[in-house]
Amino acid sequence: MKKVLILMIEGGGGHRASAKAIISGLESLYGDEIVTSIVDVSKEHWCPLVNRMDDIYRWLTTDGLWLWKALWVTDNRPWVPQIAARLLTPFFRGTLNRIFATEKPDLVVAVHSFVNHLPLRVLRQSAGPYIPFVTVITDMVTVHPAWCCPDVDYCMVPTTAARERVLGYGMPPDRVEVVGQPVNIAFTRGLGNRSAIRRKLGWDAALPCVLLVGGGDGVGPLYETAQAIASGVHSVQLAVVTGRNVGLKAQLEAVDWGIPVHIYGFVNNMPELMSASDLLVTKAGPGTIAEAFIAGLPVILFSFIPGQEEGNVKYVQAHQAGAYAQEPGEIVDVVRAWLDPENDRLKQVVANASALACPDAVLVIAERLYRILL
């Protein structure tokens, strides 16, 4: 029995997502035959400004975005993160020893930029023995180069353009594949009719229906875009996830909608609600993304994080597989358009969407990764 360990750092959940997914397409094709576990490694150090990251990470991608432009383009540069885990060694060598003693691994997987230089670092400086590392990025197109780090063993990546550019940051071309976003391997499994799954849901099963997602956090300006649908868009249901955006769950459940409206917290069946939908209107997170992608589910992206997703956009909007609009008046113009039945334009999103599927990512990674164990 081989033990697989999963290093991350919380922030908007995409990332413990995506050890999540890791960890579904190990157990479908290797069952017991591999342990996994997940630490956060933020969450095992001593320091609260450490300890406390997803926090900080909230701040900075909300209220802080002007601070994490300002760190973005300070620190894009392959020298910075190189240094800084020299740096920082000394500061994390405790906590990360703790963690390599305690868990055992015979292979160690980091799903966070974050993790990879300092974690490897501090691996091969240990005199136990040697224990294979590998990157899997989760970042689709605009990698950041805390990403690469030449020295691990093998490095997947979602896109072809993810691919170029840690070559760029000179990450070597042998140890480098494009494998597909890390989703749960629930998406890749059939979940039946559409209509079939809405009545299961509750739903109007012959309306069409608007998703929005505002991540794990529930940002953006998901309650005016309800409004503005509601208000502004005929025959139609929404659907929208809050995720733990308590307020904002309660918001829109103080409105009289005059629409069938299906209001979510916190969801683990993502899966069924996309397939229950008809487009996706969403932040350009990478996971979201990729698993609208798989449902064949076309989105309108609202927002996105400078440096860090700016790239999602431009990768949906070059494939037209979506569109991307920052207002809500201009999200109803999209949806009017997109749901009007003299119109073709969905149809065409909808086989762009899928024809950038990757259903079989994670069975990949968890296949490149067996294959290391051996």
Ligand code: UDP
Second form
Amino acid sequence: MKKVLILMIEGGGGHRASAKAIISGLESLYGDEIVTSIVDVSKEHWCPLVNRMDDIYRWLTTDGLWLWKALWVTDNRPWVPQIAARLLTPFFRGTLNRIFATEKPDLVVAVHSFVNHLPLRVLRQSAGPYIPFVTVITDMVTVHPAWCCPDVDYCMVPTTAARERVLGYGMPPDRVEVVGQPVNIAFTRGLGNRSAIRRKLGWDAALPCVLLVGGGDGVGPLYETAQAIASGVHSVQLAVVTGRNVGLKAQLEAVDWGIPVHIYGFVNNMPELMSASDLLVTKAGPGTIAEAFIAGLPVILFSFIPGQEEGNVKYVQAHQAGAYAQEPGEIVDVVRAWLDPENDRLKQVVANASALACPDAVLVIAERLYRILL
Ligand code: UDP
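Return the form predicted together with uridine-5'-diphosphate of this protein as a structure block, the form predicted on its own having already been given.
All chains and molecules follow, beginning with the one already shown.
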């Protein structure tokens, strides 16, 4: 039996979702032959500034956007993360050595930009057998150079645009493969008839449903958008996923909507919610977009995290696989147009989005990892 250790740092919902997606692929192809574990490196560190990275990320991508944008100045300077890793190695060595000693992996996979250079340095500097190290990049286009560590054994990326970008950061071409975004195989299993799923969820089986999502942290103008749709679109129901944003959930629950509105916190049944919905209105998170492509759900993007998610909007627009509408009023216009059953444009958008779907990505990733393990 071989052990695959997936390293990540919680921030939004995408990194954990990607880790779980890779595990779903490994389990589906290799069952008990491979054991897996996911470790959030930040949570294992003693320093309160480091082990609250999830809260810091949430702040950086909301109120602290000015600082987040400043960090993206390192965007085209791949030497910055390399030097940072050298300087920070002593600070992380104990934590990482403890993780490796406890987990005893035969293969390490990184699904976060911060856990490539540092863990690899620590791993290569320690005695013991050679443990291969693989990066699975989960940003669609605008990949930060921190992801790119030319010494990794293999690197998998979601799109050709991402590959071009990482080659520009010095990644060796023979070790970078385009496989698609890792999406849990639960999204590829037919969940059945939409009306039946709606009934199971306690929704109105006949009314079209718009699903609103703001990533794992429930960020973006979800409240304003819900209000605009509730007052501006006839004969519709809403499902709003607020993720870990408890304040937003309470705010939404306090409203008398006048239409059916289903409000959720952090859900574990996103495949079901997507299958039951007609449209998705979301921030431009790569995980959510890739899941919607597979679910055949038309996507309206209302915002993006600067830097990291900017490319996702351009990617969707360039392939005409969705719409970008920032203001609630604009979103309402697109929702109205897309809920019109006679709308041929929507059929084309769905066809374009489906063409970008990579339902097999996790199986390809699993197969590559297995080959490296042998
Ligand atoms: N997600 C989830 N439950 C929730 C909210 C989000 O499982 O309540 C998942 C969603 O399906 C996706 C991921 O979290 O897989 C969000 O990733 P994305 O890259 O879209 O955005 P992030 O939250 O990382 O900014």
